[in-house]
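Coming up is one lone chain in C-alpha cells, specifically the form predicted on its own.
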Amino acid sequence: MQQERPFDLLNKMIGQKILIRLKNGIDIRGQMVSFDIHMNIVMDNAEELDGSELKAKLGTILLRGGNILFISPV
C-alpha cells in the first residue's frame, strides 16, 4: 500500500475551499488556487475568521508556507 506525500494532498486540495490557521492564531478561509514547494499557498475568495465568524475579506491572497500551521479542508 503506498502512503499519500504530503504535495500528493495539497494536489487534491486545490479548487476546495479550504482554512488554514497561522501560527499567529489567525484562521483564513478560501478556495485553495495554487501552492509551491515551500508551502506557499494562494487562495481566492479569501476571508479571515474571528471563531467561526467572519472578521474580513481578503480576496486573492498569497500565504507565506513558513507562517502556516495547519491546512484543512472545510
Given for the second form:
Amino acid sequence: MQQERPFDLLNKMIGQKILIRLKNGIDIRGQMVSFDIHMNIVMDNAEELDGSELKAKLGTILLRGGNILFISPV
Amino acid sequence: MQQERPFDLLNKMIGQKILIRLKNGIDIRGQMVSFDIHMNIVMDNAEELDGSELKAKLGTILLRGGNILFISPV
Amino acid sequence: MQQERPFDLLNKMIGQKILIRLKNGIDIRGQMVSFDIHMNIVMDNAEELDGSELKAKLGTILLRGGNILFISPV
Amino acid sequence: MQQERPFDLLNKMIGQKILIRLKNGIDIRGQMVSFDIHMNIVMDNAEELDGSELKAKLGTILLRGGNILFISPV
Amino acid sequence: MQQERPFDLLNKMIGQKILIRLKNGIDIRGQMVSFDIHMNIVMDNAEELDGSELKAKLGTILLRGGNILFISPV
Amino acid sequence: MQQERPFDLLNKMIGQKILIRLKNGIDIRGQMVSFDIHMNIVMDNAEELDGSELKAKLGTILLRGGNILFISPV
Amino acid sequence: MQQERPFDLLNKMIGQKILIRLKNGIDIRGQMVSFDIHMNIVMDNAEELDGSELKAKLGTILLRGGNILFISPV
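One more: the block was the form predicted on its own; return the form predicted in complex with a further copy of the same chain.
Zooming out: every chain and molecule, the one shown earlier first.
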C-alpha cells in the first residue's frame, strides 16, 4: 500500500518552508500557504534564488503549477 | 485546514495593484480588475517592466492565464 | 464582486480597434469582429506591427487564441 | 450581437483562396476545401511561401490546426 | 456543404503513398495503413527524407499525431 | 476497411524488439513489454542509441508516451 | 495478454531505488515513495546527477509527471 501520495505530501507541507524548482531552472524558496488541484501554490515570504544566493524578494506569490519541476520541504 | 487557497488570493487582489511575472521573463504591473477560471486576468493601467524600469504603458489588458509564471500583490 | 470579467471585456471590444500581443512578440492591430470560447479572434483591417511601425497589412484574419499573450483596446 | 463568429468565417472561406500563417513563421496559400472542430484544414493547390516567393508546391494537404497562427482570405 | 472533411481525406489515403511533414521540419514518406482519432498514423515502407533525398529507411512505423504539421497524398 | 489500427500494431509488438524515436532525436531500442492508452511504454533491455552506436544501457524503463515521435518494430 | 502494464511497474517500484530521466536531460535518483495518476512522483533521498556524478542532494521531492522522459528501477 502506498504511503503519503503526492497530494498528501503537499498537504503536510502547508505552513512549512519549501523550495520549488521551476522548469526554467529558477529556484523559489518560501513558506507554503495553500495549493489547489492544478498544483497552483500560494507562498509567503517567497525569494528567488540564483543557486544558493538570494536574487530577489518576491513576498506573497501565487505560482501556477504548470511551471513546476519539483517541490521539496527545506 | 488550508487558508486562502490560490483562487481566494486572486479574489482578494481585485482592485489592488499586482505584479505578474510571465513565463518569458517579462513583468507586467497594474491594477487587477477581474479573473476567470483559466486565470485570464483583466488589468487596468498595466505597465510592462524591464527589471524595475518602465518599458511601455499598456493601459487596460486582458492577459491569457497560460502565460503566467506567478502573480504577486505589490 | 467582480466587474467586467475577461470575456465581458472581450464582448465590449467588439467593433472597436484592438491590439493583440502574440506569444512570439509580434503585435497585431485591427478592428475586432468576433471571438469564441477558445479566444479565437476575427479581426478586420489587421496590421502586423514591428514595434510601432507597420510591417504588413493582413486584412481580415482569424487568429487562434492559443497564440495570444494579451489583448488591449487602443 | 456578434456577427460572423470565428467558425462562421471558416465556413465562408470554403472554396476560396486562403493564406495560413503557421506558428513557425511559414505561410501556406491555397484553396480551402474543408475544416473540422480542431481547425484541421484541407487545402487544394497548396503552396509554401517564403515571404511572397513560392518555395514549394504541396498540392492537396491536410494541415493540423494546432500549427496555425492565423488564417486569412486572399 | 463541405466535401471531404479532414478525416474523410485521411480515410481516402489508406493504402496510398503519402508524405508527412513533421513539426521539426523532417519529411516522412510511405504507404498509409491506418489512423486513429488522435491522427496517430501507421505507415509501411516509411522513409525519412532530407529535402528530396532519402536519409533513412524506417520500415513500418506508428507515428504520433501530435508531431504532424501536414499530411499530403503523393 | 482499415487494417491494423495504431493500437493494434502496438499490441502486435508486445514481446518484440522495437525502436522508439523520441521528439528530442534520441533513439531507444529494446523489447516491448506493455503499453497503456497514453502510449506510455514499458521496455526491457532498453538501450539508448546515438545514430547506430550504443550510448547507454538503460535496462527496464517506463517511457512516457508524450515524448515519442514514432515507434517501429525492428 | 499484456503483463506488467506501465502503472503496474510503477506500483512495483514503490520502496525501490529508481532513476528518473527528465525531458531537460537531467537525471534524478532516489527511493520511490508514491505516485498518482498524472505520474507525479514522491521520492526520498533524491539526488540530482550530472552524468554519473552527484550534482546536488535534494532530499524528499514531489516531481511533476509532465517533466519525465522515463523512469527506471536501479
